[in-house]
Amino acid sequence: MNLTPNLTSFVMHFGEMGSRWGFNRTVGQMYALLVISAEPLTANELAETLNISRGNVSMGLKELQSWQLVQVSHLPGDRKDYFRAIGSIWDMAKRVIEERRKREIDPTLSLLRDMLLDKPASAQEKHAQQRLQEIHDLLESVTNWTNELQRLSPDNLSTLLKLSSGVGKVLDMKDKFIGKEERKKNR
């Protein structure tokens, strides 16, 4: 697969995303060109393209597929193994927020219960399980609002996502119009 300096630009950033996200650069890579291949590709035509060894690429195509972001599929009489993207991009981003979920906030708030079900033996302790608390509470409303979040079609997360950019101006207003309102009352 021969890639335009455009293309290849792209499949290199989406590598450093790869590695922001909870996998490494080069299966960040594959997983970009996957994306944006039209037909699926073969191991060995990601190890090409990309210029990466074939096991680097059998060990990020394991990777990939225990995020469940790709499928495997065969053409009758090949008995090659050819990869691709599975889902949209909504899919796509559905699936890295659900893994990195468990794989990061999952095990903190399992820490944190586990922290919070002891009693303080001291003040600098007690201190320590309100300011926990708060991690935990925290942490815990973003797993409860990404998890509703999860459930929204494409279509209606679009939507939202479109009107939660006025949400900042409409609680600016409240802001001001309740600023008003106690400014009356203290007169």
Given for the second form:
Protein chains: 2
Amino acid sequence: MNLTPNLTSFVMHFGEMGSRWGFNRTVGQMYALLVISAEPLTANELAETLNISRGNVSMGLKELQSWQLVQVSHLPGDRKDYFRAIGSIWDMAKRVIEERRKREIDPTLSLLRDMLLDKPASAQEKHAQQRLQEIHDLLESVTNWTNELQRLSPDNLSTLLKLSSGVGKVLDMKDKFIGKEERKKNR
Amino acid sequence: MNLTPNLTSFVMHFGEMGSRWGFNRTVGQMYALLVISAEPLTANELAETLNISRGNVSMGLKELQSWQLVQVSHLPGDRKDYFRAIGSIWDMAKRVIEERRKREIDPTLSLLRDMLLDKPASAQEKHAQQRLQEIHDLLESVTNWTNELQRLSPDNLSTLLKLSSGVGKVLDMKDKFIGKEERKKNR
DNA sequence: TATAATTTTCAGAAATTACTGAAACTTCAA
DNA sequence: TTGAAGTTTCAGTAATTTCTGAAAATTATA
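Next, give the form predicted in complex with the DNA, keeping in mind that what was shown is the form predicted on its own.
Every chain and every other molecule in the complex is listed next, the one we just looked at coming first.
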């Protein structure tokens, strides 16, 4: 496949950014290419377009599949695997959030849980545990949020994202809202 | 400084995770140590406790300062620099969000903006631009959110996080709130 | 101004991570 | 079965990143 210079520079940029997003350069390039391509691509097309080895493409696709960011499909009467980026932009966002949570938060959260079960054995540990508790609570909240996000429909997710500038407003509102609900309950 | 085995394992774990969070192993260890330490530490204490070279500590501290995650302080009559992790857990969370946005989103967003200014020159580019537009919009929303988060007081940030199981609730609130505002306007 | 205390820099070594390409494997069709 | 079409694996190499430690720079004190 031949890319216009513009698209090439996007693909390359995405490769550079890839490392900041948790996968390596070529995996980033492969994903960018799949995202902008109108048609599914074969592993060979990826290798040729990006000038990387066939073996590397195979490994990269495995990685992208583990992120659940690409899908394989087939054409009747053609044995080759065709790859495409999964669904909508919202699906991608959800997957990235989910995967990063698994990799960046879960392991730490589970270690923190264990550590907090131990009684602090010294003044040093006592102070440390306080900080660890705070970190634990924060990470747990973040985890809850991401779980909740997974459940949202694309529509609601979109609404929520666009709400940004109103977070403050909504929070102020929350007091009134909760207040009202509480009053109802206690009536 | 001598750490208990428990704390040592936390510090080491944080080092391993460090690479997933955007800094390297020793920087992660250094930060973990500063976070759990009740007292500010000198560069030499860090180097000794973690068994890494003095030079490495110097570079690592520079990195942590660029993330604005540590502060230097001094003791009267002592020329050494003492380092401590900045403020509260909320401050840390904000810094991390802010820095990651700068590193992981801003550059891509700015490239996407440029690309979307060009008229698509081919069918290929036309299709690609549609996807790029979607990505652009998503990243822009995320950026708006993080900006908004920066502005939130620790109190509100905490409330927002704990609201987790109520992302749905946030949306409900928004509807009622907006609805009320609209009704007011139209009255 | 000299010197002692401390921090920073940076060239090269060490460690880690990514990539290639040839061989092994799988799958299907004849 | 055989072999053609395709994919995966992995040992070895290349590229990148991290770390060390000695030298240079900085800063305070006498």
